[in-house]
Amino acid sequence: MQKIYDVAIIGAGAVGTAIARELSRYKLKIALVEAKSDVGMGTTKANTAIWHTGFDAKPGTLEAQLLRRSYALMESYAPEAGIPTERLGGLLVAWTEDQFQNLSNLLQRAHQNGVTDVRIISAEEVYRLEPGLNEGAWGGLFVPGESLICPFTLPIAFATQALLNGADLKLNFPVQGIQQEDGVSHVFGPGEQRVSARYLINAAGLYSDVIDHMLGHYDFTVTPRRGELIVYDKFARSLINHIILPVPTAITKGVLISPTVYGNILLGPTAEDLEDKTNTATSEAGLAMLLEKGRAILPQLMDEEVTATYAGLRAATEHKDYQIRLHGEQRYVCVGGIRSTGVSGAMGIAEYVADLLAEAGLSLAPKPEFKTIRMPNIGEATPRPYQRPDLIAQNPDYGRMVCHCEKVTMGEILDAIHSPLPARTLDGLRRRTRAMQGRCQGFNCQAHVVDILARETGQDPKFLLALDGREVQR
C-alpha cells in the first residue's frame, strides 16, 4: 500500500530543508523530495555566503518581515547547531554624491525594518575602518549585524535535523507530474517513484513556477538571474575587515567584496537575466566586469591570485517580493520568488509556512522531544579538527591530512561519508569538508579523496569522477 505522508516538500535547498526541520518538531509524517543527488545543490550553494539583517528590504513586504524574524531565529540556531558564522558588519560605500545622498534613505529604511544600529559614517571613518579602499569615497553606511555564514553547512544541518526527527528524504527525485484526488497530492518522479501527501509545499526554487503550473496556478514566472563570482586566495584575506557593499539599485544589490568563513575573499556577483535554468557557466564578459569593479573598489585585490570562479542562478520573478501563497482548497503552499535571500530568510520562511499549514487545517502537535544536532566545523573562526589535540588523541585520523590546501583530515572525510546525511559524491564531500576547494582545486588530493569515497561506499571511481564533472559545472 502506498504510504501517505502528512506533508510533502518539493525542493531541498535552504528553504525546503528549513521547512522540513520546522515541521519535524511536530507529530507529522514528512517527505522531502529533491531532484538532485544531495541537498543544497541549487541556488543555495552558489551565493555570496552572507547572512543578511534585511536592513535594505522594502518596508512592509513579506521579505522584510521574514528576514527580520529569520535573523532572530538564526542568532539562536547557528551557535546551537555549529553553523560557521562571523559577525564582521557590512559597510556600504558611497562613491558618488548621489549615492551619499541616498544613504539617508537607506538609513530610514533600515530603521523602518527594525534594524536600528545602522549609522551613516564619514569618509574619514570609512578609511579608518577600511584603509585599503580606493580613493574617492564620500562616506558610508555601517551595518553591524551583516555577517558571514557557511551556505553549505546550513541546509545539511536543517536536513540532518529533520531526518533525526523522523522525516524522510528522497533524492534524485525530479518531479514529473502532480495529481490531486480525494484530498491527497500524488507527486510523481522517474519510473514508478511516487510520493503521496495530504499537504503539499512547493519550495522548488528556480522551478517553483513549473511546479505551480502543475497545480493550475500562473501567478508568477521565474527568470533565472545569473550571478558570477570570483574567489580569491586566502593570502588576500587581510585586505579588508568588513563586508564591502555597494549602494543598491532597484534591480540588484550590486557587486560586493566580502570575506568568507573559509578565509577567502569573494568578488561579485553579476546580475544577468537568462532563459536557461541550468546555465551556471561563467562568462568572459561577466568576469571582466567584476575585475573592473574590483579594481575600482579595492585596487590591491587585483594583485592577488584567483582560486576559483563560479556562477549561481537566483529565482527572480516579475514581482519585488516573496511569492508565498496558501491555496487552502488544495492544501498547497507555494514558496517562490525567494531570489537571493533564501539562506538568510529560510528559518523565518519555514515558521511562516507552518502557520499557513495550520491555517489550512494541519494539526501541529509538538513532539515530546525535538532532537538537536551539532555540525562539524569547517569555518576558520573556531578551531578545526587538525588544531585540536584532544580530538587527535581520541582518533588519530583527525591528524592525518588529506587535503593540505584546506587542512581537511581523514577523520573529517570519514565522518562526512558516514554521517546521518552522508556524502556520496565528490561535490558532497567538498561542501561538507572543504576538501578540493583550495588553491590547487583538487589537483593534489582528488585521487586520494576518490579512493577513500570509492572504498567507503563501494562506488566505481570512474563513475564518481564522471558524476563530479556533471554536477560541479565550473
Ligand SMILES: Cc1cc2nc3c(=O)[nH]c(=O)nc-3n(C[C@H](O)[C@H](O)[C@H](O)COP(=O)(O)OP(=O)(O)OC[C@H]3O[C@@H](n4cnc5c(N)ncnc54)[C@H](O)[C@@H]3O)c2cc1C
Second form
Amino acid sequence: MQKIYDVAIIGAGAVGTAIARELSRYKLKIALVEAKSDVGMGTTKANTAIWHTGFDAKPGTLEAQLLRRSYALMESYAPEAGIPTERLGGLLVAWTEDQFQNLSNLLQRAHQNGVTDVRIISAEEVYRLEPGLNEGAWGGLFVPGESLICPFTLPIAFATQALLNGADLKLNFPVQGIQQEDGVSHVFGPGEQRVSARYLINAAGLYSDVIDHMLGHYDFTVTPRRGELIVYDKFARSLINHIILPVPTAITKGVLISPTVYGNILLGPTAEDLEDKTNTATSEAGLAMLLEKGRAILPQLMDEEVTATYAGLRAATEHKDYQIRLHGEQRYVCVGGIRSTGVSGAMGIAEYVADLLAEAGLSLAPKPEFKTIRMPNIGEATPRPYQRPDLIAQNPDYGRMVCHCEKVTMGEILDAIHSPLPARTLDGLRRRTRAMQGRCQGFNCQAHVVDILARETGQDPKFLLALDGREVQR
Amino acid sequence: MSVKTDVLIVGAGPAGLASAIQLKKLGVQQVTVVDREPEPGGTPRLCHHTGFGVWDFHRLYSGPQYARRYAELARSLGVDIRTETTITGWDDENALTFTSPQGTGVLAASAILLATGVRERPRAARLIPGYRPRGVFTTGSLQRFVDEQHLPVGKRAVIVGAEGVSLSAFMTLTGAGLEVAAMLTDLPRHQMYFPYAPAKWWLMDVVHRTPIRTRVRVQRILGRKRVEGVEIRRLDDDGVEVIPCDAVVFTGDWIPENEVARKGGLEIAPGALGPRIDGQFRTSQPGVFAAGNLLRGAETAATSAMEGRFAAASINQYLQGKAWPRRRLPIQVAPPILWSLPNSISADGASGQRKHIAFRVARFINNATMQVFQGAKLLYEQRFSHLPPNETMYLSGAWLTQVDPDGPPPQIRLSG
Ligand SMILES: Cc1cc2nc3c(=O)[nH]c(=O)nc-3n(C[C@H](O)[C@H](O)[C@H](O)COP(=O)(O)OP(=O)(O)OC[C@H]3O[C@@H](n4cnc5c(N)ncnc54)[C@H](O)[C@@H]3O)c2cc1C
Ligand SMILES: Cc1cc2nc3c(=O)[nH]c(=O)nc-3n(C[C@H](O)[C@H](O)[C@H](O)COP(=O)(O)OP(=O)(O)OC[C@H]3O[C@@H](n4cnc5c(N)ncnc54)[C@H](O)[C@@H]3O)c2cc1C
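Please supply the corresponding structure for the form predicted together with the ligand (the preceding block corresponds to the form predicted on its own).
Now the full complex is given, and it begins with the chain already shown.
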C-alpha cells in the first residue's frame, strides 16, 4: 500500500523548502519532491543574495504584501537558525536629474509599502556614505533595511528543520506526470518513483508553468530571464559600505554592486530573456556589459581580481506579480512566477500558502514541539570556526585549514558531509562550507576536497568529477 | 597562545626555507617558519617532475626531493618549522595572528619575512564565459589532483599557455596518461625556453609533436557537467574553432599570494602585484621583508631561494641595528614593461643595492632600447637585441647611484 502524504511539495528551492518548514510545525505528513540531487540548486543558488524590504514593490500586489510579512518573519528566524545576514542598508544612487526627480516617487512608494524609514539624501551625503563612488551622483535614496543574506544556507536551513520535524525529502525525483483521483494527487517520476498526497503544492520555479499545465491550468508562462554576475575578490570589500542600487526601471532592478555575507563584492545582474530554461552559462556580451557598468559606478573595483562569474535564471512571467493560486477543488496550490524576490519572500509566501491550504480544508493542528535548528556559520559577520579557540580546543579539525582562500576547516567539511541533510557533491559541499569558492577557485584545495568527499561518502571520485562513462568526442 | 621569535617567516617554500637557513648560518637565534600546508617545502612539493636543484644544490632533484632537502637542512640548523599553521592577519605591526590545530594565537617577531608564493589566475578571473563544468584546472590544481591525491583528470587536455609552467602541466598530463590536444597562446610564438629540463631533447620532440596554436584565445568553455571542449578564436582572422577535450589547464598568468601583505597594509606594486620592495627586500613597513614568488609571479625555485638568501643578509643587518630607511622612491615602469624588481629605491644610498634590475615585458620585442628617466633626465640606456615575454630579463643597475632621492620617481621605459 502506497503511503499517502497530507501534502506533497514539488520543488526544493527557497520557496518549496520554506513551505515544507512552515507546514512541518503542524501534524501533517509532508513530502518535499526535488528533481536535483540537493535542495537549493535552482535559481535559489544563483542570484544577488539580497534580503529585500520590498520598498520598491508595486503597492497593492501580493509580492509587496508578502515581502513585508517575510521581512518580519526573517528578522527573528535568521538569527535563530544561524542564517548569515548583514543589515547594511541599500543606497539607491541617482546618476541623472531624471533619476533624482524619480526618487520622491520611490519614497512615496516605499511609504505605501510600509517601509517608512527610507529617506532621500543629498549628493554630499551619498559621497560621505560611499566615498569610492564615481563622480556625478545627484543624490540618493537610503533604505536602511536592505540586507545581505546567504542564499546557500537559507534553503538548507528550511529543509533541515522540516526533516527534523518529520518531513520526507525525495531528491533526484523529477516530476514527469501528475494524476488526480479520489481527492489524491499521484506524482510520478521516472521508473517506479511515485508520491501520493491529499494536497499538492507546485513550487517548481522555472518549471512552475509546466507543473501547472499538468494540472490543466494555463494561467502563465515562465520565460527565463538570465542574470549574469561577477564576484570580486575580498580585497574589494572595503570599497563600499552599503548595497549600491540603481534606480529601477520597469524591466529590471538594474545592475547593483553589493557586498556578500562571505566578504566579496557582487556586480550584476544583467537581464536578458531566453528560451532555454537551463541556460545558466555566462556570456561574453553579458560580462562585458557588467564591466562597463561597474567601471561607471565604482571605478576602483576594476583594479581588483575577479573571483567567479555565474548566471541565474529568473522565473519571469507575463504578469507583474507572484502567481500564487489556490485551486480548491483540486486541493492544489500553484506557487509560480516568483521572479526576483523569492529568497526574501519565501517565509511570507510559506505562511500565505499554509493559509490557503487551511482555506481548502486542510486542518493545521500544531505539533506539541516544533524543533528548532542552528546552522553552521559561513558568514563573515560573526566568528567562523577558524577564529574560535573554544571550538578548536574541542576538536583540532576546526583549526585544520583545507580551503585557504575561504578559511574552511576540516571540521566544517566533515560536519557538512555528516549533517542531517548531507553534502554529496562538490557543489553541495561548496554551498555548505564555501570550500573552493574563493580566489584560487580550487588551485590549492580542490583535489583535497574531492578526496575527502569521496572517502567519507564512499563515492567514486570519477563520479564526483563527472568523468564516469563519458568519452571525449573527437 | 603567544610566541615571540627573532625572525618569523611566512611560507616554507624555497624562498622562506633558504632564508631561514641563511639566517641560522648568520647566527640568528630563533628563526620560525610557518606554513599552512601539512609539510614544508612549498610549491616544489607538488611538482613531481625533475628540474630542481641545479643552481642551489648542484644536483638534479624532483620537486619533492628538493623540498625535502630544504626542509631537512633547515631543521638540522635548528629552524623552528610549524606546519598546518595559517597566518590569518596582523595583531600589530610586528606580530601576526594564526590558526592551527593547536588553536589560535599571535606570533611576534623582531623581523618578519613574507614568502607566501603565488597562484595562477583561474578561469573565472580570466572572465572566460560558459557553464561551470568539472575538468577546468590550473597547473597547481592539476598537480595536486595527479600527484598528491592520485585522482583521475580526464583523457584529453588542452593547455592554455605555452610558457615554462605550461611545460610543467604538459609533463604532469602526459605522465598521467592524457593526450595533450593542443597548447594555446595568444602570442605569435611559444615561450618555452627549456631552461632546466633534463631530457630536454626528448621533451622538445614530444612538445613539437603537440600542436602549439599561436595567436589564439579561448573564448568559451563548452560542456555543462564536464568539459567537452574549448572554443577558440584566431586573433588574426577572427575565425572560431572548437577543440574537443575533457580537461582544460590554465597555466601561468600569476597572481602573488599577497593576502597577508595586503591585510597588513603593505604597499603593493602595480603590475607585479607583490609588496613593493627596495634592493634589500624591505617592504613599505619597518621590520617587514618579502621574497620569492610573492614579489612578482613565478620564477624558478632557485631564483626564489636566492632571493630568500639575500633577504636574510638584509634581515640580519636590521636585527643588528641598521636603521630602516625613512624615505624611498618607487621605480615605475611603462607598458609594455610589466614590472621591475626591485621596484623602489631607498634613500639610504645605493649600498647593498642589487647589481641588476629584473623585468618582464608583455610581448616579443626586437632591437629594444630600455631607458631610465628621472623626470626629463635620461639616467641610463641599454640595448637588447631581443626581449621575449614570460621570461625575466635584467637591466643593469648602474644608474641606481645617480637617482636624486629628492626627485620624482624614476621610470623605466622602452624608447620609441
Ligand atoms: C540574477 C538573479 C538575481 C536575483 N536576486 C535576488 C535577490 O537579491 N533577492 C531575492 O530575494 N531574490 C532574488 N532573485 C530571485 C530568487 O532567486 C528567486 O525568486 C528564488 O530563488 C525562487 O525560488 P524558488 O524556490 O521559487 O525557485 P528555485 O530555486 O528555482 O527552485 C525550484 C526548484 O524546483 C525544482 N523543480 C523544477 N521542476 C521540477 C520537477 N518537474 N520535479 C521536481 N522538481 C522540480 C528545481 O530543480 C528547483 O530546485 C534573483 C534571481 C536572479 C535570477
Ligand atoms: C606548476 C609549477 C611547476 C614548476 N616547475 C619548476 C621547475 O621544474 N623547476 C624550478 O626551478 N621551478 C619550478 N617552479 C617554480 C617553483 O616552484 C617556485 O619558484 C618556488 O616554489 C617559489 O618559492 P616560494 O618560496 O617563493 O613560494 P612557494 O614555494 O609557493 O611557497 C609559498 C608557501 O607559502 C605558504 N603560505 C602562503 N600563504 C600562507 C599563509 N597565509 N600562512 C601560512 N603559509 C602560507 C604556502 O603554503 C607555500 O607553502 C614551478 C612552479 C609551478 C607552479
